[in-house]
Structures are given as structure tokens and as C-alpha cells.
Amino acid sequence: MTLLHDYQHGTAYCRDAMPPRDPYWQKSVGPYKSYAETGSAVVSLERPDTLPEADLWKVLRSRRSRRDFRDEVMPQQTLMLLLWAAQGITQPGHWAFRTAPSAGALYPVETYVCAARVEGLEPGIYHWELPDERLALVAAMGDVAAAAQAACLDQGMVGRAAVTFIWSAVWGRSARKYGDRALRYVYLDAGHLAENLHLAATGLGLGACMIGAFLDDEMNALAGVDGEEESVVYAACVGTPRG
């Protein structure tokens, strides 16, 4: 037996049994993390005056992994719409729905930006503010194309990408109504909001790829969470595809 087996058996849901809910995950964790609050820099995007057009069966028809990347930049609406595509508001309010969906609309996933190079943005590390949709300067980097390389196994794509985006999980927020089950919420949610961002991103005739393979503690590092309480879960890289 794995420990993959072993934590889908301990999670299973049964009919005569459920799963034990640890009493950790009963403390409060809030809706929203914010860097704002804290006094960071803040950057609110050029905001596009309509949503573009595009087919949806010719996006996903044209979907593919891109890895190479010529040396452009990034226009501030563009990744607002890519933001907004992964993780924005569609239904404000008390109970706010997003773009993508989520396992008891708990959304526990965060939002870093790793912007090498991004019109009017200094490089560094930003995080994703939701209700508000804007930017929070975590940490200004010149080299962060490198960085994120780093973390991520040295994958060249990294850093030839004009933004790479780290996703991460505060785990209290599901699994306070999940238990250990979040878990596999948590995965589930980060893959729904990463595939609209590649969606998305082929619609903009940009390339992405997804990222699965990187050192935990040096994404967690690059992101400013401590691996505990949050942890990094995914990523992708986004550009200007060569050829």
C-alpha cells in the first residue's frame, strides 16, 4: 500500500462511514488574503473596454502546450483579461462567484504573478487582490524570470515566459468544511481555473503551459507562503509564442 492509497481510502466517502474531521481545521480562515492591507504597493490594470471574441471550439481545437517564447512584452490588458479568465468575479456580493468553479464556492486558491516583463510593471512577484481585482507588489525582483526557473527545475520555458503564475492553496479554507477530503478539492479547483487561463491565453493567440514540476519549498519561497497554512499547487507560463 502507497501513500497514495492509503490517503484515498482514508478520504473515501461511504455510506456507513465517513471520514474522521479533525478538529485543526476548524479554525476560522477568511475569504480573501490580502497584501493591500499590509501596506504593499498596489496596481490596478488597464481594464479593456469590452471582452474580446473568440470561438470556443476553434480555442479549444487550437489548444496546445507552448514553451517557447519570443521576447515581448506583456500589455497591462492583457493580463487583466488573463486574470480575470482564471480567477475573477462574475457574480459580486456577499456569496461572490468566479470563472471558475469551486468545491463549495470556498475558492481556496491564491493568485502570485511572477511578472519578468509586463508594460508599466515593475519585475517582481504580485498577488492577485480579489473582491478588488488588482495587483499587490509581494516583492520586486529583477530577476524574477530566473527565479521562477529555478523553482520550477530549471525549465528554460520559465524563464523566456513574460509571466509565469503560481498558484496556491490556503488549505483552511476548504478544508474547514472537508477535512482532510480538501485535499482533492484543492487539486480540482486549481485545475479548473488553470485550464481557463490557457484557454484564455489561446484565444489571445499567446502560448501557455501548465506546470506541475517544481521544488516545493523554493515556489513557496518565491511566493512568500510559508508551506504550511499555504502551499504552492500548480503553476503555468505565459507569452508570445515563436513561430
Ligand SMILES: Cc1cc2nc3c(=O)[nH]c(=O)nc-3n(C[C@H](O)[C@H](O)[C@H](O)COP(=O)(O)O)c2cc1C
Contents of the next structure:
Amino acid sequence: MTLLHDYQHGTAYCRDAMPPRDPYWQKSVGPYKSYAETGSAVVSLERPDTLPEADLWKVLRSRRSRRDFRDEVMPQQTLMLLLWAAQGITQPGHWAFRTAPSAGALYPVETYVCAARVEGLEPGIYHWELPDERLALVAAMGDVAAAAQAACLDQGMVGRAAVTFIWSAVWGRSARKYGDRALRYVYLDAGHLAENLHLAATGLGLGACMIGAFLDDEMNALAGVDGEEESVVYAACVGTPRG
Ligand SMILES: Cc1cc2nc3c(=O)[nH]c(=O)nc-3n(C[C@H](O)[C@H](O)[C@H](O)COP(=O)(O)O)c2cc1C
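Can I get the form predicted in complex with the named molecule as well, since the one above is the form predicted on its own?
Every component of the complex follows; first up is the chain already shown.
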């Protein structure tokens, strides 16, 4: 048995042996994380009044991983559209449903933006703050693209991208309900929102590539998360494709 099998069997739902309903994760975790509330500089992003038109079927047909990008600067509205596509709130209220589904509507995934070339943004790491739809500066970093590339096993596309999105999991949000099974759901959640972003990027004529290959400690440090309560699970780089 590998660790993989241990986990898959250990977290399986079986008719005669369901896991206990009182998971071990005791710490209470809020649904939103905010750096702005602790004094970080904030950039409010304007979402365009009307969303761009795109033919879903053509977008599905043309989506491809793109790894070579031009030096172009990404307009703030484009960044806003990408963030909204991945995780925008589409039905405000107690549960605040979003563009992508989430197990139990618990939304354990946080988004960090490595902004290398975004109109009006100092290069650095930003946190996408919901429900306010704003960016909070986590760390200004002139060489953010190089730092992100290094953390992503030196994949050159990350250094060339205008923006690299980093997604982390706040484990407690999901584990309080699902215990160890939360791991399955968190990665599925991340996959859903990442594909939203990939399709939105394609629809906007941009190129994107998902990133699962990264040095965990370095990515956690880059996003400024501890790797225990919150860990990086996925990333994607986006830019104007070359060719
Ligand atoms: C979970 C996951 C992790 C990935 N990680 C990387 C990565 O670290 N580097 C990379 O160049 N591509 C990565 N990719 C992109 C795949 O290589 C790509 O999706 C695959 O080759 C199929 O090509 P397509 O996306 O153009 O259809 C990843 C894709 C997924 C779904």
C-alpha cells in the first residue's frame, strides 16, 4: 500500500463505516481572509460594467496551455476579470455563492497574485480580498517574477508571465466539516476555479498554463502563508501569448 492508497481508503465513504461527524479540526476559521483589515495597502479594481462576450464552445475548442508570453503589461480590468472568473461572488448573501462550485460552499481556496507587469500595480504579491473585490499588498517585490519562477522549479514561463496566480487552501474551512476527506475536496475546488480562470484567459485572447510543479516551502513563503493552517495547492501563470 502506498500513501496514496492509505489516504484514498482512509477517507472513503462506505455504507457501513462512515467517518465520524465531529472532525478533529477544532480551530474556528472565518470564511474570508483580509490583509486590508490589518493595515495593508489596498488597490480597488474596477470590474467593467459589462462582461466581455465570448463563445463558450469556441473557447473550449481553443483552450491550450501556453507557456511563451510577450512583455506586455496587463490592464487592471483584465486582472479583475480573471480574478472574478475564478472566484467572483455571483450571488451575495449568507453563503455568497461564486462563479466556481465549492464542496459545502465553504470556499477554502484563497488567491494570491504575483503581479509582475500589471498596469498601475507596484510589482509584488497581492491578496485578492473577498467579498470586497480588492487587492491588498502582501509584499512589494521588484523581482517577483524571478522569485515565482524559482519557486516553480525554475519554469521559464513563470518568469515571462505578466501575472502568476497562487492558490492556497485554508484547511480548517473545509476540514472542520469533512475531516481528512477535505483534502480531496480542496484540490477539486482548486481545479474548478483554475479552469474558470484558464477559460476566461482564453476568451480574452490571453495564454495561461497551470502549475502543479513547485517547491512547497518556497511557494508558501512567497505567498506569506505558514504551510500548516494554510498551504499553497496550485498556481497558474497568464500573459499575452507569443505567436
Ligand atoms: C494539475 C496540473 C498541473 C500542471 N502543472 C504544470 C506545470 O507545473 N508546468 C507546466 O508546464 N504545465 C503544467 N500543467 C499543464 C499540462 O502540462 C497541460 O495541461 C497538458 O500538457 C495538456 O495540455 P493542454 O492544457 O494544452 O490541453 C499542469 C496541468 C494540470 C492540470
